[in-house]
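This document starts with one chain, in the form predicted alone, laid out as structure tokens.
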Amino acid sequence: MFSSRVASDLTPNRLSAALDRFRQAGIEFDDLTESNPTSAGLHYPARLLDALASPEALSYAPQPFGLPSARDAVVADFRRRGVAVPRDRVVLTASTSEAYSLLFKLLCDAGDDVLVPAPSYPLFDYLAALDSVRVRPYRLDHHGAWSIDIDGLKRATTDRTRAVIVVNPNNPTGSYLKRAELDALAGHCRAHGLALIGDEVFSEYVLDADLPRTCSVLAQREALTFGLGGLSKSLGLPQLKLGWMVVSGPDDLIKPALERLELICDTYLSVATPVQVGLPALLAAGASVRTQIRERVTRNYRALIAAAPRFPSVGVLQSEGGWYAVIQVPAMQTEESLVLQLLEQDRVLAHPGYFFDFPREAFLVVSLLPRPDVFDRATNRLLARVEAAE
């Protein structure tokens, strides 16, 4: 009687299953895949929701797009970083899983597909069956930094292809788009009539900042393009369920992609008013928190580099931007039996490499953002434990 939009099979695998018996007999250990800065120890301004209780929101004006001092304030926080975007190109959406669900509706069909990165966070095949879309998987590769395969990406492409999506800087390799590679993939999009969707949410947390990368998909005008962006990751805020964005591209095609938006967000007006209205200034005070994100990532990233020379089996993968490091380990056991070791014997939580959908043994993925002394601590056990198992 169920939908077949949602998996048949939900039993939980054997990490999971460990963690829910770990988590019910209250048995505590350091989580490097902590995603939620407000569990990492963060200062948050003491009044920052304070604008949230403005009056402004007692009165209910709803707009498909979102209020236009809302999306003001979304065009000047993008001026701030060097991008002009018109207001009548902002979309607000009540976070960047709603905008991919928007966009999958504005673009494809039932059984069309879309071009998604490999390695890169698995939500996407979630997203996309929701709304009865197929994935097909792009690899990026690995040699000495990551690149995109762009003659595979076009291999990749059927007639059903119906967008590309590209995560700048991507989580987890924290690879940023390169100028070349925007442009090849937006020559590509446009030859074939497909969108270019950007999720940019890490896009500010720069890790490497002498390495070349381009600040946007919005950048280039020749595709039809939607660059993501929102509260969650910009300002260490996921409560709040704001997130936006931009339409760029060709004027021929930008047109009707709005008209069609706006159908779409005027039937489900899903961002709330409060948020909205306090958007100005939440942009204004939650900035310290932004920064203390980005010292947090680079401060734990650089501890993560000095210590793994001390364990010769095991590497750092460079990485550019965002919350995350990969760590290449030998291939000795299973991820998946490593990471329940980590856990079981070490009281230590990551990511093994296959939840990102690397094409080969063996790598785990840790989170950035933990406080330096869980850091610290967590990454030194893991280490050690992928040392003695050498």
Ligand SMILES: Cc1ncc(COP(=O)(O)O)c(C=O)c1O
The other form holds:
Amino acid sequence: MFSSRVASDLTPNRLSAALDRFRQAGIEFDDLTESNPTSAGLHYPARLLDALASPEALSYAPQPFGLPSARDAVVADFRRRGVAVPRDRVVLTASTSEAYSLLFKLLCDAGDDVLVPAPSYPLFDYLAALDSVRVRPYRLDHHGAWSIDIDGLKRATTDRTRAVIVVNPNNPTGSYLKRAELDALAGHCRAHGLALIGDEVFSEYVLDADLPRTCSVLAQREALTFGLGGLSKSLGLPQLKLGWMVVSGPDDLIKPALERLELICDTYLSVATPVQVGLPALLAAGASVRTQIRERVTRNYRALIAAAPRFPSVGVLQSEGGWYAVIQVPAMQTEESLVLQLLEQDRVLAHPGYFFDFPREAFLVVSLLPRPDVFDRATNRLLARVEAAE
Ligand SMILES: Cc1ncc(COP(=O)(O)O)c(C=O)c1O
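Can I have the other form now, the form predicted together with this ligand, not the form predicted alone?
Okay, now the whole complex, with that chain kicking things off.
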């Protein structure tokens, strides 16, 4: 009866089953997978959401790409970051996840494919499947620093490939796209008629300001490009459901892309009016939350780097940006059994590397968002457990 877009086997894996048991029994644990900023003990200004109650939001004047005032607010926010974006190239969405779905509808027929980085954000498989699109991974290699396997990406391209997705900085490796990589990707996309989709939701969370990085996928005009962002990460407000994409590239491709996107967006009109009306005020008043998140993730990343040398069998991989850190651990047991042991014996939850499609075991991924006391306690337990297993 049901579509194959959703897998038929919905049995939880061992880790989800263990977590369900913990939650049902009310057993507390330190959550190093916490990626919800509203649960991380940050201070949100009490009147932050007042802007949503503006009487202006009582009238409904639907616009496929969003209200001009809200799109102007996104333009101004890009200007703050030194990027010039014309308003007619800004499209509002309910989230980055929705932006992916809109782009798959714009670019792909059922059975077409998109290239996705590995290791990276685990949701791509699900997002693509829900639009009957296939994902083909291309590798990020780690040689002290992460880099895109450009030759592998070229080999992964088929005659059904429609787009290359990059995450900048990538989740969870924290690696920013480098200028030479951007040029190679844009050239490849241009040559093969592919779009470049740049997920830049974490772009403002620089962990290591000394490393070379490009500012944005929008820094080239060769390929039809979509730069994605949103309030969920930029202001730590995932519950407001507002994201954006910026369309750039050659003029002869932008026009037909926008015409088609307008039809798709007009079919859903999914962004609520109050958040659009409130956007200029939110972007101004929410900056303090971004500052707190930046301070939090930087502090936790440095604390982890400082703690690691006491545990010689582990290595914390260098991260340039984002909300995550990657810990390499000896492959004495599977990542799954290590993560289960950490949960059951140490009351610490971390992500296994396979969740993000690392090429081999063993890696753990931890969120840098938790409160510092929780983060230090949990990472110290985690590192001690790994060291004891050696
Ligand atoms: C790389 C990446 N893109 C997008 C998202 C989700 O963004 P949104 O809440 O706007 O859908 C996440 C969430 O963790 C993410 O890690």
